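Take a look at this single chain in structure tokens; it is the form predicted alone.
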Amino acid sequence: MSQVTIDRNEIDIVIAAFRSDLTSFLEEWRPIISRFHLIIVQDPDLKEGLKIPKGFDVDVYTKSDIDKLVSASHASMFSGYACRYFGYLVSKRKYIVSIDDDCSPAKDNNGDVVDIVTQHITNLKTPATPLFFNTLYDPYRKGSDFVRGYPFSLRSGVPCVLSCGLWLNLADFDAPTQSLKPELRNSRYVDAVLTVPKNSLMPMSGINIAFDRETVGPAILPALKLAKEGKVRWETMEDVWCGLVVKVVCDHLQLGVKTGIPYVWRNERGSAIDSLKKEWQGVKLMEELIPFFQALKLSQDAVTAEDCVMEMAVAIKKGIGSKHPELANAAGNMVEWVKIWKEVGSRVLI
């Protein structure tokens, strides 16, 4: 397979900041991300100014920037973990690589530091294979190929627009699982990436992802806010909801999603037991959300990510949103997000 070119001018690194002193975090990541442009979005609830070491090409966005761009009634869309989406909104580059400030660079099985930017962009710049499953993982990786019986007519694949990386140490378990198994950690580095098959939904984590902003950016959105949403990952569902939305969009538009490498090392934050009650609403909602999204069909008129999101918002409000006010609110946020996306795309942020 041909070598993928990493063009620094095509890539923004978006970092969600939940603590004021980012010195140690950025120094850990310096060898990997210092040659790229950074967008750091400060959680609007964080009052202290950010401490950022020298030597980075960085733009910092705070609550005042969010308030300039978004109406007061929708500014809460960008609170907590959802502040990262503001970075997606203001970026002007083709690819976004997104990490949070509680992650450190991981090491592979050879002890080498994982370059998440190169691995994510390689995933995005090589095709995905959602229409027929290749049992030898990603056939476009070095040392792999299509297995016997794979139709030659499908070997060109489809464009990959979303790369979902994984975590070492704290895996992406929910609060009930982590509470029952408090010592459970993910220590296995599996050097593999694969395409999520068409019509298979997935719970996306926003902590280590990359995506093609130009193609699917409007579907990477903040929408679902739980009534008891908190400030640690176990207490939120915004990225899981986003994963359901963007996967339906990708399936409809014949686009691909990959999962696997690259890994980050996820550091400890919060208590799963304390978060259990807050997240329980989201855990129960998933039992209803999956059948709804599995049955959701978009029209032939939906030919862009924006079109798909708007159609889905209408279906959600009329369907499952009629029983759950928080889902009706999510549908409203989806509509507002598309409006803001289009507005920002037509002008420069002041």
Second form
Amino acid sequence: MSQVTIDRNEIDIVIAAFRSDLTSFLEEWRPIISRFHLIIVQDPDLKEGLKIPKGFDVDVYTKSDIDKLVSASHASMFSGYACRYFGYLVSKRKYIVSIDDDCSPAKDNNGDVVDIVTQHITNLKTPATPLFFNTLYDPYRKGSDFVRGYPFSLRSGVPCVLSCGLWLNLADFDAPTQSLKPELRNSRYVDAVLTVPKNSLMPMSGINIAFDRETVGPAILPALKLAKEGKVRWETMEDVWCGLVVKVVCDHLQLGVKTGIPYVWRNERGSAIDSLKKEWQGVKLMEELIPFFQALKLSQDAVTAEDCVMEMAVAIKKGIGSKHPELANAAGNMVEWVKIWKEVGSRVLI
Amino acid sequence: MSVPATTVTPPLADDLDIVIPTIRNLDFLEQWRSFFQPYHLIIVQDGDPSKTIRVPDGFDYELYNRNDINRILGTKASCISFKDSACRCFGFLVSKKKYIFTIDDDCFVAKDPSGQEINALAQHIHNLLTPSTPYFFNTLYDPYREGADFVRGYPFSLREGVTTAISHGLWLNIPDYDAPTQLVKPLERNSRYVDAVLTIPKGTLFPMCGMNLGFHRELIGPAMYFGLMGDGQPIGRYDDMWAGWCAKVICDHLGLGVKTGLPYIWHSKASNPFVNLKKEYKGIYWQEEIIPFFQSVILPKDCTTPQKCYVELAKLVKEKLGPIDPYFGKLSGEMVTWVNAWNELNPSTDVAAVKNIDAAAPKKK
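Same protein, different form: I have the form predicted alone, so give me the form predicted in complex with its partner chain.
Full assembly next; the chain just shown is listed first.
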């Protein structure tokens, strides 16, 4: 398969900053991300100014930028982990790569540093294969192909719009799991990327993702806010909700989602047990969310990501949202997001 | 090295048969000896029955050639292919065990990246004895593997998983490509060891390769019919594919799981792509229609056993695929023959013999 070009003009790296001194974080990532444009969104609750080392092409957005662009009633949509979505909103580029600020570059099984940008963009620029499972995983990878029995008409695949990466060391387990197994660390580097099949939902982790902003940006949205939402991943479900939404959209629009490499190394942070005491509502909610999203069907009129999100918001408000106020709020946020997206989009000068 | 006080029995030694189709010899078993010797083998000898297949000493086995197949099945022997490794499913039929592991005679022991020899059978057993998770995708793959678990967002009500019915292993070295791909990439070798086992989600079909495969015979055996291939048939090299599509639809319906990934074996022999092309030719066209057919199959709620599911599937094959080629009408008939043979040889399982579906009153849509 032909080589994929990594064009810096197509890519924005979006980081949400939860601590003011980003020096060590950015220095660690410098070899991989310094040639790209960075968008750093400061957590609105963070009072101190950010410390950023020289040599990066970076735009920083703070609470005041958020307040200028969105109405006060909706500024809370961009609080906590969700502040990164503001970065997606103001980006003018085609692809976004976004990671949490407690991640470091990982090493693969050969000891080489994982270039997450190259791998994510490669995932996005090669087709996905959601309509039939390839047992050798991504057939577009060098040294791989479609196996015997794979229908030829399905071999051109569909565009991949979301690339979900993974994590070594501190994996993205929930608080109950990590509390029960405090020593459990992910040390298994699985050298594969594969397409999540059509009609299969998956738990998207915002720790390490990349997506095609042009095609699916309206569906990568901040919507679900838990009552005791916090600043560690154990205390949020915003990305999991977003993942359910975007997968339904992708399945409907015949777009693909890949999961697997690249890996990041996730550093130790927070306490699972403390988070467990604080936040368990999200864990409970998932029980109802899965059957609801699994059964969700969109109309033939929904032909863009925006259309899909609007239809889903209506269905959520009417259905599962009628029982859970936080889900009705999420639906409202989805509608607001699409509105803001369109507004900001119309202001962009080409 | 310390020795256990009592003999350690290999897992499932009395509950698993290893089924091997062969036309040549079984020299490859020498390499597998330490992993396979505790288990009972069922050898299905294809081709000329007058030829003697030498089994290495020390293995406990039964061997069946074409004469045996004809004798045991009588008229029903028509469902077992000749001159094709599809004949292996005869071994599934006559086994009395709970689990089957089947492997081709050109598959050898592979090494993992640390250089350790892979006990493929042990991995299949682990896959089969741990649950599958077809209802929601776990991004860290098999959560039951050591060092893994369910990720954040995975509903707790789904964490018990479902019983695993099929364990589909992979191959290093010669990959399982079709003839066109082999012709275009004759030198490509699979050298990527992907250290994962994962469940194939519900509603997703996959190309099941029969050369390194384990399954729960009681739960899904009746669906593991490898079709009509080889001598006198218009198609070849689609036996395992056919079984895989049927079995996956039935697993999805019955709430059973299918895993793929580890273990790897080392596939040593590259078959002739020109010969393969002739065999696969019709399949390449037919699969374009076969896949949408399987993707749209809905089995009735009263199909509560694999046999009932399979008979229903046979009816649908005749109805929906029959128009493509008379082969499918024939195949449908032999699918029913297979189930009847299964029930005859395994009387404790399902009930009365299924009548020929031509005789049954057709359901009008």
